[in-house]
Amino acid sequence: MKQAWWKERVFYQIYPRSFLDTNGDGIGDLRGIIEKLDYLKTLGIGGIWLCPVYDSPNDDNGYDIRDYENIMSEFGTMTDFDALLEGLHARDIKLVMDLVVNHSSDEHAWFTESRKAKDNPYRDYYIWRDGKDGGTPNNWASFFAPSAWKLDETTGQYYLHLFSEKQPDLNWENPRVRSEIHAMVNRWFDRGVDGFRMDVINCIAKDAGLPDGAGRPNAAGYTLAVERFANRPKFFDYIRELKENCYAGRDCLCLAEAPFTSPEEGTKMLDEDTGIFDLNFPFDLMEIDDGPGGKYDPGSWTLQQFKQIVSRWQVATEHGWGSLFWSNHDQARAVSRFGCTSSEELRIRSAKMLAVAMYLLRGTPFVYQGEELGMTNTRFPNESTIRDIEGINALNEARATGRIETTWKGILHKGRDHARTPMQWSTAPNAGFTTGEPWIMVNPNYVSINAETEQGDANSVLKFYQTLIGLRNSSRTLQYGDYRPLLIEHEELFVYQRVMNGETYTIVCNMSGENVALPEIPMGSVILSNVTQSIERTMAPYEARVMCC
């Protein structure tokens, strides 16, 4: 196995509109997470996953770029981002950007231009169609909105948007497209940044002449035809001619973000010798509890469905490496959807073993801002109190089709909005995230879920991360050791072990809210626990122990 300083460091995600306001105008800026440079240094992190900071209309937070080449106005300037590297830098934790280049916004100059006229030289930067039988050249349906199709008066044609009509996606089958984005990568690249995590990367190659999609229609006819824009043939091509012009010569992390993608698939992009990549971000465990409704129709899971999940991405990136994470910025929060929140002691304890579950498997950890300290799902008291154009675009289309109630309760439960209510830093007024009115609200729960009271406390959530990951740190054994399931088929517990030079890890998590009787296994001494007086052989509810030998 090749040695990398991405396979040995814990990797913290930031939401950086939420993260901290320093000026008061209700929004996260990059001189916020300076100001917590030292807080993400003592927890142990290595390594940022920053999302989007480029200059932004902000349609879809962010993720719809007016200037890759500029910071957004809210968030501050190029001087804030070349402190925020630096500092960064100085304590050794290295910067990944979030590259967004399946799309553009509407607003960025290439678009712009686009639009104008069909001979237009920057008119084949997207996808453009004529009209079919009096509609949408085909059925694809948006991520966002019933159609990936929208039509321009200008021209009289459509443009192809997989996410937002403000998302035109970018034609990568154009190779000055292709240049341009080359380019503007080596220019961050040589800014000094460590690498990209690249935002729906797997979607940039479309099926020669854009067939319609097979898969079950929307309410309004069209259908996400994944099998026509995900993880095609000429994607694997684009990024290998990425990686020679960008990647080549450099020490730096090539970050996927592939949706649509089986553990199968992942083994061809991840292969070390072969793949495309360093790492990807899969969305199996992200699905496991979707219904057959879809996201906002959650339905149950099994713990037999998350150890065939987690088994099947071990055994694929056996000659490659994974992720390791449960939540980010489009993810409700894990301990109100993977633990149990009915109770404080059981919302610590379980926030507590489910950092133990994953972050102490083969992989890479990113530990998405909040879930050290055991942030939970907001109970939004209205359709108004929430920001996120899919969920928001999800209740309109439910208005149409009469299942408003069952949507509503499917954001409740799995809305991205809940990992993106501010940080919650301190009992001070909105969490000591801002001094103005927050772009979005605050959990009320902020009073006693906050940074500054659980680093106070030797038996918060956050403290038990900081010893978790500066064990993980310390050992080459939980960094590159193989992994060996134990009790496969067992209900309620979920057991593996690190191994590596004669040296075993013995991981033991019950992820039930029942005691559970533990079996016979190889046990060793205990060196972290988040239950103060364990039982030898019972488990408590969502007990976790680590043992070594």
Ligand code: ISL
Given for the second form:
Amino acid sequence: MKQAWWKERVFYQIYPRSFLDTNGDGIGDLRGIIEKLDYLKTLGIGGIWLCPVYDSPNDDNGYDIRDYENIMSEFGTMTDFDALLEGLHARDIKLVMDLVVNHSSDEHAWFTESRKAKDNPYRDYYIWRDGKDGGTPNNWASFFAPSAWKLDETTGQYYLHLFSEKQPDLNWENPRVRSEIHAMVNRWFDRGVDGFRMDVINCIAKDAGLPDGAGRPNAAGYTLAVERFANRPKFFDYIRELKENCYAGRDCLCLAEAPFTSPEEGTKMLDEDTGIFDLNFPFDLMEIDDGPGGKYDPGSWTLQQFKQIVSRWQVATEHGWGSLFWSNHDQARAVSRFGCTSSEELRIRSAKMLAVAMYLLRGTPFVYQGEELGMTNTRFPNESTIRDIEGINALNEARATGRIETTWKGILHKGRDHARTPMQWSTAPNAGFTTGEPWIMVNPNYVSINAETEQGDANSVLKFYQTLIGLRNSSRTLQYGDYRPLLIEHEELFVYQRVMNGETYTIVCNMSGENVALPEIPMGSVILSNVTQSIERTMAPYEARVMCC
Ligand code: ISL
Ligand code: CA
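Having seen the form predicted alone, please provide the structure of the form predicted in complex with this ligand.
Time for the whole complex; same chain goes first.
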């Protein structure tokens, strides 16, 4: 097994808009992150994944980039950025930026040129087509709108947007687009960043001729034509080329966000010798509770499904490496979704259990901001408090098709805004996030769930995360050891070992709300637990034990 800095560190994902506001405009900023660097260091963090901070009109909160080489004015300046980078590196924390190049903003200079005329030199930077039979060029749906095509009056042609109509897809077939992106990536590397998390990167290559998709159509007759644009052969070529042009000779992290990727495809992408990425974010776990109607049609999940997903990816990445996460800025809060919030005691205990279950696996942990406090979903009182474009579009579509009740329930369960409510720093007004009016509501439970209070409470989720991350940071076995699942068929307990050089860690998690008898397994002495008093052969609800021998 090759060693690498990104295999040994615990990462922390920052959604800057919601982290800390230092100038009272209600929007988090880079200075806010700089203020909290010691907080991150104390947590044991060795790397940051920073969501987009580039200049953007914020149709999709920075995932619609107007200028790849400037900082969003709400977040600060390039001077602030350099100060942030310096502050991180002074603490030996790496910085991984978001790279959003499947699409840009429609306000990017490339697109404002592109839409001017069919013979504009930038026309082929995007994907333009004539309509067909009085309608769109094909039947592709967008993730954020019924159709993936928008008719542009100026030239009478349609442009492709897999996301919102303010996020036109870049045309990767154009070598000029690719070399502009390479140059831009290289300039960020030269500035000192340590890697990129590449947004929906496996969707950049669309099948030649843009053939219709075959999937189930939405109410407007369009379909998410995943088989036409996800993990297509050319995508592998484009990434190889990008790596040759940007990564060669640099020790930087190449991390993919890769929806629609099976563990088999993951093996191919992540192979240490022949793959194209160091790490990826797969989606299986994030989709575990999707109902037949998708993400906002809430279903249920079982421990068996969870174990299968974990095991498949542990196996898929045996000759490579994987990522470990419960949540991100697109997902609900981990403890509300996978743990238990019926009482404070169980919220705290289950939040700790989830951390043990996930972050001692083989792979690189990514803690999402606020997760280390056990932050929960928010009871959004009504539709006007929703800020997320995906949620707003889902509600609009649901209204048109009479499914509003299910969808609203779905949003309360899994809406992206749960992850985006402000970080809860203290008991001060607005959780200490801002002195102004926050851009999105603060979860009222900040009075008890917040960093300041938890820092002073030995039993808090925050203190537990500090200990757990410290444990992982100090153990080669937990970083590099083999993964061995135990009690595979058990319906309540999630049990595995990490083994290296004669040292064995055994991790036992009760993922249910019941007392569960612990079968005979090799154990060792308990080095970490989330209950005050363990009963040797009984696992209390949501109990987690880490043993070593
Ligand atoms: O949130 C989702 C599913 O749970 C997806 O629809 C999501 O949009 C998809 O996973 C891609 O996500 C990334 O690209 C989007 C952006 O809105 C997300 O925030 C980003 O993580 C478009 O850039
Ligand atoms: Ca601000």
